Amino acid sequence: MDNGLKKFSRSQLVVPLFSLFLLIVFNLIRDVGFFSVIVTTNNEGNTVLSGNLISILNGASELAIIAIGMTLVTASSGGQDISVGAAAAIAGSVFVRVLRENQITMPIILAAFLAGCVVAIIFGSFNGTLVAAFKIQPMIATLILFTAGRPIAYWINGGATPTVSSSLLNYIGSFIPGIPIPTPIIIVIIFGVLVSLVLRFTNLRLYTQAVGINERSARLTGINAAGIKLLSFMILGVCVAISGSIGVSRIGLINHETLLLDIEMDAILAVAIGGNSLGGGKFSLTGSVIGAYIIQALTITLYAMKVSSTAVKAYKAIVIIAIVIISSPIVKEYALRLRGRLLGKPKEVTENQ
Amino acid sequence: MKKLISVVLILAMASGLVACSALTSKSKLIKVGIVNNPPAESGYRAANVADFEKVFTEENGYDVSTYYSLKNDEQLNAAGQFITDGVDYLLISAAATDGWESVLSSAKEAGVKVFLFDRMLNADESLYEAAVVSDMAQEGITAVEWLKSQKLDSYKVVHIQGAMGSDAQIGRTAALEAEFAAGTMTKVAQQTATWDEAEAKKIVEAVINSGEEFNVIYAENDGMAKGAVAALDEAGITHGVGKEVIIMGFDCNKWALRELLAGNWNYDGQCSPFQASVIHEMIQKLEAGEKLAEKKVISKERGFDATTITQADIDTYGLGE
């Protein structure tokens, strides 16, 4: 037990979980009923759950999925993909284009999603090739698509805000009749389980970390380093297509300029808050997903506190700076030493060495 | 042999001259340079660009070159290039309001007549013939007047703003803000969604979760109104004509106007992108040697009420498809 606790306190999940905990406590002090979940009937006549907790889990879905892909890219390439928002706009536009040209049925929605996936994977491979084969810094390589992506998305539909409406789309973006939990939450759970199964039963995690920690030695041990990097960008492409499709289904419209706006920054932040090194190497998907929920919880908290719209970003920045500083190695080491002194175990730090 | 070549050359040159003179005689066209923002910017811009493409055609007697950019410096370069190319008229929708003084002065020296459309810019009035612009503040006033005419017992408003600092946000916020300050309406929430539909949905969700009552949603564009409505639908709150919550949007996209026609929304304010025909008329006047009456022409913009809107309105004023 004591050993388990010690292991946990070393884990990279300490800071994100602690931040989440603080946010929850803060909200409970502010308003005891903040996280209460109530059962209502929506305008479609379905019984559904609602409340801040549901809003946070639901609203963070796209971010959580992209954060998973971003973690893999970060781990393998030691850099970040800043084109995910633009790529999501492209995938979403393809999704909408296919839907608009057909009678919307479940198979068509699936086909549209797959088409979006294929296109997103192609763009992912483009980024991946630049990074893996041409050794361009990921942020520079993806800057191209970051700039060009949203105009490309516009071109796919040739109109600014094409709409699609169908009750079937509502099943994806909001609720499936008979299931009171928002579908995006369910999609995140399914996707998260799938990815962790893949990581558990294949060498992907090991290889990704090996490439991220030392590319040359990974290559010398026979790992196809470029292939692993490319693969991580392609997986991110799938994440982007899922998120884009969810985003479109929520509102029944695609606005290529605002779909998942600024999500690249939030996704990188989620990876960082999750205790992952932005320089690559070891990673924790759980941490990144928690990071995503922290960001969303923070936004909803600020909305609930009625912070004025001009100040929201400033408040967000302050909290995030605090989290990042707390999780910095300097502060961590200091905290460990402080704890050691308080508990009278000065050996704590040296134990490491 | 040499003679033959020279004869051929002379013939070629002569025919070239003929071709040139044929061209010049044909070019009674009025040369127009248009500097605009790219159509991909928004639904508004797409309609704006389409409007200019429809009016400024060869059939109407124009030889048009267009340059699109979201960046002011690129626009300035393009405008300078158009002046060098010797256009007769320069039509500008500036990306930013500052920095145009010198380009407009050189246009004036070169005898190029300048029209501003869609957006004003900081330059002396003498530097352009006329400006055909939207009055965003007026759009807000029209919308708030409409809201007041609904004679509700109380106005508890959820106000969803566009990107802070944009013209549309400032103009559309001002009128409502004045009502909040005067105490005639209650501000339940006021938050920016930066034109993002999904963010608007989250904002309204947060208000619903807080348990506070509201009966009006004032969204500064159609997309955000649609996001807000999605949140209401999920929470089982009815909206539209004669329902719990009044829905107000801006921009008059066709799909939004159809929501009005169906009674799901209550009001949509127009932001007219149709300035081309007004400028066309003014150019024709100038060509005929007449003088223009006004320096600043405000586009006629109206608000649509769900109870009176018709399919014909949607066909005429709706943007997009």
Given for the second form:
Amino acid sequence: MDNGLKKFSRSQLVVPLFSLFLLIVFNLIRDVGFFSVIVTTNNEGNTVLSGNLISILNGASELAIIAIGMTLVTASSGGQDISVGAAAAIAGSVFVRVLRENQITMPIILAAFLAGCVVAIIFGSFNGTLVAAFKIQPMIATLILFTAGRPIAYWINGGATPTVSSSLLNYIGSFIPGIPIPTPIIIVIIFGVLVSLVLRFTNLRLYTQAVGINERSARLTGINAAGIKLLSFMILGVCVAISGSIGVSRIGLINHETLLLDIEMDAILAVAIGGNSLGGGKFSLTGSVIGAYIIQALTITLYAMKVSSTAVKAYKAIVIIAIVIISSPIVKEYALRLRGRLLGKPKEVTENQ
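Same protein, different form: I have the form predicted in complex with the partner chain, so give me the form predicted alone.
Since only the chain itself is given, any partners or molecules it might have are not part of what comes next.
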């Protein structure tokens, strides 16, 4: 049991799970029914689940999906893509453009999503090429699309913010009749399982971590480092397309100015809170997804405490700074030494370091 506790204390999931635990305890003390789930009927007459817990899981869906892709980019390239919000606006614009030019049916929705996915992958490949082939730091390379992305999205639909109305789209953005769980939550689960299976049954995790830890050594072992980096940006493109399509389906229109605005910052924070090094290397997708839900839970908590929307970001920043500092290597090392002193095993702790 002691070995299991020691192994867990060194896990990347310690900080995100501890942070989530603190949020849960704080909210239960403040309001014992904060996480209660109730069964209600929505405007369409369907029986659905609602409550703060459902709002957290539902509201963080786009962020959780993008955090998965951001984790792979961070792990392989040692940097972050700050253009994901703008790329989502482009993918969402393509999604809407295809829908508006056809009668909306499920095959057309699928075709529209695939079109948005292809465009997002192309832009992701552009970013990946700048990083992998031209050795440009990721944040600088993606600054181009961060700046130009939303104007491109605005141009795709002729300088308009068109709406799309369809019960099928409403199913994607809210609830499928007969299923009480919001559809975005189901999409996150399905996508997370698919990515986990890919990482489990291929060498993608190993290669990504190897490139992020030491690119030169990875190349010497025969790994195509540039290809791994490019692939991670392409996967992020898929994540962006999914999130952009969900965002459009939620509100039934494409607003290039506000669609997933500032989500790139939340995605980077989710990766950091998830215990991942922003310098690349070993990663935990589970930690990043938990980080996304922590950010959304913190937002819902602040709103429940009647904090004004203009002040929410400031309060979030304070809490997130504290979480990131706690998860820093220096604090972790100090915690391990303190644990060793309390357990009376300082020698063993030193050897494991």
